[in-house]
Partner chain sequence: MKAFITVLLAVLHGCAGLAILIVSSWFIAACAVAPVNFNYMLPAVVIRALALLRIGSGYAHMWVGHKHLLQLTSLLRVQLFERLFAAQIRQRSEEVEALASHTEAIAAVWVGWVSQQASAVLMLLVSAVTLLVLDIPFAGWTLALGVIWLMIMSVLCVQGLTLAKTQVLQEHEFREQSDVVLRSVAIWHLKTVQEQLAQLPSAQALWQTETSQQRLTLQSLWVFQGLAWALMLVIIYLAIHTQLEGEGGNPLLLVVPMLLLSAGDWLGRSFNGQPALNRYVQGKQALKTLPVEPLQLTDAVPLSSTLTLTDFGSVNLPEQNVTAEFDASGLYLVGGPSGAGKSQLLQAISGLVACHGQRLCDGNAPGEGLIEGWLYLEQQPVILAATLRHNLTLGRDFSATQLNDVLSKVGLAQLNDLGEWLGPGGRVLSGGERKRLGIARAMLIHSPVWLLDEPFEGLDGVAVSQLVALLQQEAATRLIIIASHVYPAELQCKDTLILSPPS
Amino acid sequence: MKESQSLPRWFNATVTKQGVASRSTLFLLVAIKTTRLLCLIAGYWLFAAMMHDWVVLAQQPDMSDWLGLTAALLLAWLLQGDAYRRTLQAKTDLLSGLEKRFAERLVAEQTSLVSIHSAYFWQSVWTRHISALVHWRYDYQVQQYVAVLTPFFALLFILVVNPVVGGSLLITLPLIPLFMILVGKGAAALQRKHFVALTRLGSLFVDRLTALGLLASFRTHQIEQKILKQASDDLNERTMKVVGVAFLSNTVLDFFSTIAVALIAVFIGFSLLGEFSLGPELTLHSGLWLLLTAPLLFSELKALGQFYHQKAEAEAARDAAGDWLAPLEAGQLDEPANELTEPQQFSLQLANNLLASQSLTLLPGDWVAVTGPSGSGKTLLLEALAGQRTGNYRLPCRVAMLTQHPVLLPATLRENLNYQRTFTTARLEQALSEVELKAWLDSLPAGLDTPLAEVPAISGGQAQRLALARLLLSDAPVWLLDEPTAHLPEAQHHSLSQLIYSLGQGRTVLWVSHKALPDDWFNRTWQVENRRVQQMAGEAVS
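In the form predicted alone, let's see this chain only.
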């Protein structure tokens, strides 16, 4: 099936690992569903024979026919239940495997992902795109095989019983997949546009919620309301287009299948009345079986049509999130060493040629000024060294990063400082004292257990000092500082920079800053320009 080639290669290549799609499971489901339909065909044959005995021969059907019909229908029912159970289990395994991969990606790349897309985008990947790939794998792709095998076997049996009916079905049957292909291409394009509109509306809504204070200050509620309404109307319009195509597809499929079965019913009826004499002689047995079996050819194609939107959703998920669900590079999640003990000399090369460097040297205890114009790749460099970007090198020790925008969780001060670790109250208070926040801590109503949402909004300088306290608690030997004072007034910039300098003694520090810093703080300078990094000597910080 060529459709699977439209999905990422890693999705089809890693089909034998635990937690991802198993090709053997896929084919087992196809076999179970096809066998179930063959049992129905056998049951229809026995039922038609029993009707022939009752109506035409006016005699009771044989007990063997009763037992055969019961066995066929019971087996079909058991196979249907087994297929449902296996499908549910396979979906659960694949979903957990992809969610684990995505969670590992979030852990490995962290802040680098936040800067690429909005928070709503990552929520959509987790809640919509991953499940779209799962449904494609075990609904659409299984049905794709079943929709080929079932008509093949049914048509083969029909041709043996009556070549005329089989020939007519052979001519009309290709019209349905041809129409599905034509409609499917349009549906895929509409589905991608729908995802784009949904992501834009979600991102717009989250952005406006974040900026409620700013909107209130400038009294722009009505303007923003119109913008949101326009985005909502655009989404509604695209949704109705997708729904309209889905209804059109189902209607045409029903039309073709109904007409085909009706023509067969007319032919069988007139043949039984003696009006037609084409092909082998029809009896009530063969005629009733043909009427019961012919819809199976179309029912599986119609079921594929009902799942066809999943292919469009999966392709949209591939475009939006395919690379983010790929397996991580070997060792990307390995626990790094606690200390930077050896001199590092390396040449950096990121995937897709995002960033490259000449030979760089980093010694334990170095203070490196990372300079260069905005957009040149300085943040990429820090993210690569932290292991948050796919490349050929990462620092072989634990690192801590301080960015322009410190992240504060909607939780207590203690939980913000602990962050997946547990420190004593004395250690937390010591860290806050070191970053000059002890007086602020004493003013809080519940001390460390005060929810940050229940205190007056903290200033940018206080937020950065809290983030700096987290750096101290991490006890990382390397600090990566990405313009931590960029949005602070000049006085706060100098005081916080001096505090970072004093607390960072004994550590290895790489500092990106567009604001003036004393030259004698640094013993090494790395210049970044046009995504190329080179090591300088004796240059001042710009």
The other form holds:
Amino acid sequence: MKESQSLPRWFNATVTKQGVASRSTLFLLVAIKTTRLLCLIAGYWLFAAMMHDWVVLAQQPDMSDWLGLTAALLLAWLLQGDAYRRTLQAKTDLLSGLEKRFAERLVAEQTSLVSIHSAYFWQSVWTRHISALVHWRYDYQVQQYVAVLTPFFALLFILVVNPVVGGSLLITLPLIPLFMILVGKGAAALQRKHFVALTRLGSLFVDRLTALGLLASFRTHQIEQKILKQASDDLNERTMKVVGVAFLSNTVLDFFSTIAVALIAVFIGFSLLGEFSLGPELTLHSGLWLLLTAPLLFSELKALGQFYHQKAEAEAARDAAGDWLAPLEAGQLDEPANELTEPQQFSLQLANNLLASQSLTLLPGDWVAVTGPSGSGKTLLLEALAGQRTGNYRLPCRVAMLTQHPVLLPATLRENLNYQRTFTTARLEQALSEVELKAWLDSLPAGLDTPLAEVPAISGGQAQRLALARLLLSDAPVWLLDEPTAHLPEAQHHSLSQLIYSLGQGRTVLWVSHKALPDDWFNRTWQVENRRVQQMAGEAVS
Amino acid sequence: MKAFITVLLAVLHGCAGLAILIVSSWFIAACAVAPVNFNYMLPAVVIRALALLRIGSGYAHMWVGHKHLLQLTSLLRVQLFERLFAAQIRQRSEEVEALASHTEAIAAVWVGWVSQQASAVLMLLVSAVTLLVLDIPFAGWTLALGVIWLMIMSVLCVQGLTLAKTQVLQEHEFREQSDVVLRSVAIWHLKTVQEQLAQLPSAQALWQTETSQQRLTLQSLWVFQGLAWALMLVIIYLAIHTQLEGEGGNPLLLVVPMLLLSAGDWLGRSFNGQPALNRYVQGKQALKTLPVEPLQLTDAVPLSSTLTLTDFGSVNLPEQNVTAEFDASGLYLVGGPSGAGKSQLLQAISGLVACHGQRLCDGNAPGEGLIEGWLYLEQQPVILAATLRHNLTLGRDFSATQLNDVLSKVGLAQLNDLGEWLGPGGRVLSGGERKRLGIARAMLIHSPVWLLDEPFEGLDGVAVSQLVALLQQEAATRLIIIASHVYPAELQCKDTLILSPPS
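Which structure goes with the form predicted together with its partner chain, now that we have seen the form predicted alone?
First the chain shown before, then all remaining chains and molecules of the complex.
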């Protein structure tokens, strides 16, 4: 993960591509929200004018002003509604866009990607990370622009109406970010000072909840309870030290906005009374308008503060899942062919030098033994050939893979076999008898429609045979076998291997196995060592 | 008490902010039409005092509110932990993890929701009462504003909570669905690419509800804003079209229109509290429905000759039916394929899961439940987020010599810093180290019965030999039962019990 890259830069480089999260939507939202505030400023002008008529001149306000105010407020109101509607729509679109990206990435990289994290992690990409990015994009980022543009326009108008008030606001305004940075630095330093303690103490509660069995076995529940109590008191004390400073950031903003209103009010009042005479002459009209407009310098900044947590959440999302939200390369999701007819000659080279090979040859119908010590990259080789890894070569056809752990879905036996598409009962029964499970099938209470969850626990060998039946039903011309018998006792290893051998005739097979297999089954041997694949010399050509 | 101070400070903060705006606008209007002897110093002082009050109460509200939040969270957590004495949670680990955020959400309702609503209600009440008492023109209109606020707020709360309930259900459904799909990743490739994309879980439904939730909040705010402005426009319209009866020139005329014009600003925050309320209700619900399973604790029982099991099995496996005898010392093996119920049997013997059948120690029934000192050592022993010392002693008193001694016996001499932190944010132990640490714990309390689940899984050859030697030695003084589907040849057992999967 590129730590140095800022969040907006990363987002623009990675996500904003191929029509996802276009910047025009972002700027349109900024424009609408800023226009709304301009309408408000205009509305305040008319409101102040009418109040002036009413209170100072003691006459009825102008109907034209009233109509103007109604129009300005109506427009502001409609723009606000429109901004809300568009924000939600943009969020919905971006959610779909990111979900599609993520789904495509999962399908492209399959096991090689999914197996690196827990199911819970992947679920949080959906439930947490994607929406965190979306909220950040359309709440935080939009508000960032608005929080800069609004004070700019407001100040511009204030300067025109009253340079004295405008000038003093202009001088004090830069103090706000200055103080906020100082406070932020102070809080960050405190946070760093207590970081280790905060992390350790913070995780204690969940940690002890997951150890209840241990605590009961050792009869130490009460001891841990005391520890937990002390730890949370300590945690609270340290947290308060940090947040006590962090809250000042908010207070700085509150301080300036409140004091500004108070001082402007007093200044205007005294000017109206004739106590001061600085700058252009003030009336209730301009005075009230100034009082209403000045808070706009701060209010959008305050609103940004409410979205502040979104930035941290989006950064966490980028660090956790950012890599998988980039668009795929063209062609990565093309449907592969259903047959392998051409001889294949290739030198494999995976991205980041994960795996490389010398020139390898694979003819249709070949049986290749893939050997090498564990951790040398045999699984990588199979994943690369299946197209799950970024590299320069993949087999140009469908493959069917069999791994150490057979996958059984919590569904009926029939649904398990019909995973790829729906087959006739006769075809399913034939496949089951080919993998020598006919007798087992006949013993099931509801035959093919027995839910696998209700079947008495099936053995590893039976489960692997079921998985093999799926392979038989698939029309993939190439089988990639990744130690399918690794977890089986010796006797079962022999019988299952023999079965695979006889059923796999006519297909192209690459077989990784640590357990011994007869040499004469294979016409090629590929040796994988230290992430390098080489073809063993002296192999027979069938 | 702190909760009320929190709310009080929030109310002060809100009221002071509103008062500044109203008093300021009245003040400049009054200055504009000031009679000769107008005392302008007092209002000017009041405005500045209000400003200080607002700033101070704002910071104090955040500080006290947060302190209260933290204290209440820790209180809730300790209470929950107390409730879980001699119990286990039958739930997925991430749902257990979520309890941390649930307790926080319950505590956060004061800062997140109650404060906002209380200050909204009180600001409305105080302004209505004050304006009515002072007989300020159009004062009655603030009552209308209050009614509008109350109605919109009620709709928001009711609908928001309904949506929140849907959201919980949808999230649950999404997890179930995605679990199955993610677990079957190894066979995705058998489908066509289009079908693979179609079968992937989608969080769209979940997001839609979340969006509806946001829409509801934004719409409430929007409608409220519109109605408040409309009220204000109506007042001015009336002012234009009715004869002023000596009212013109009164600076107090300004007050109610100002209140209404800025209503969205001073009442707007109350609409943003909805997520906090939802999380509070969800948290309460999660704590209420927590599937807690009580564990019965049984005092230590003498075991000097034999442990006899008759028609014995885990309550989770009604068909499990084990009859066996174990000497009070020695090493026994329970074999059989995975799915045969080996772990369940060991847990049932220890009493960690309930059992059926009979468990006799020297011919006496110790009663049901978890017998003190009988330890079920799981495949991956739990390592607490604590120091190495605490992980060994679990809070009991042992000397450093005792600890170092037992560490070197189990082959963990390399862990020589007893103060070292283990777990997140500290040293991470390997699978083999964890197993040994588990055994070291058992040795320290002189546990008479060890029930080891797959102790050799994931260990390399040398480590396996070391572990076998250790177990063999320790079995001289205690009963050790090992459940394993693969076991080293050098393991010498008194007896082997092979479980077959129930047929």
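Computed from a predicted model, the values in this text were never measured in an experiment. The term rigid core refers to the maximal set of C-alpha atoms that superpose within 1.5 Å between the two forms. Positions refer to the first chain, counted from 1.
- Remark: with the core as the superposition reference, the CA shift of Ala439 between the two forms stays below 2 Å.
- In the core-superposed comparison between the two forms, the C-alpha atom of Arg470 has shifted by less than 2 angstroms.
- Once both forms are overlaid on the rigid core, the distance between the two CA positions of Trp367 between the two forms is under 2 angstroms.
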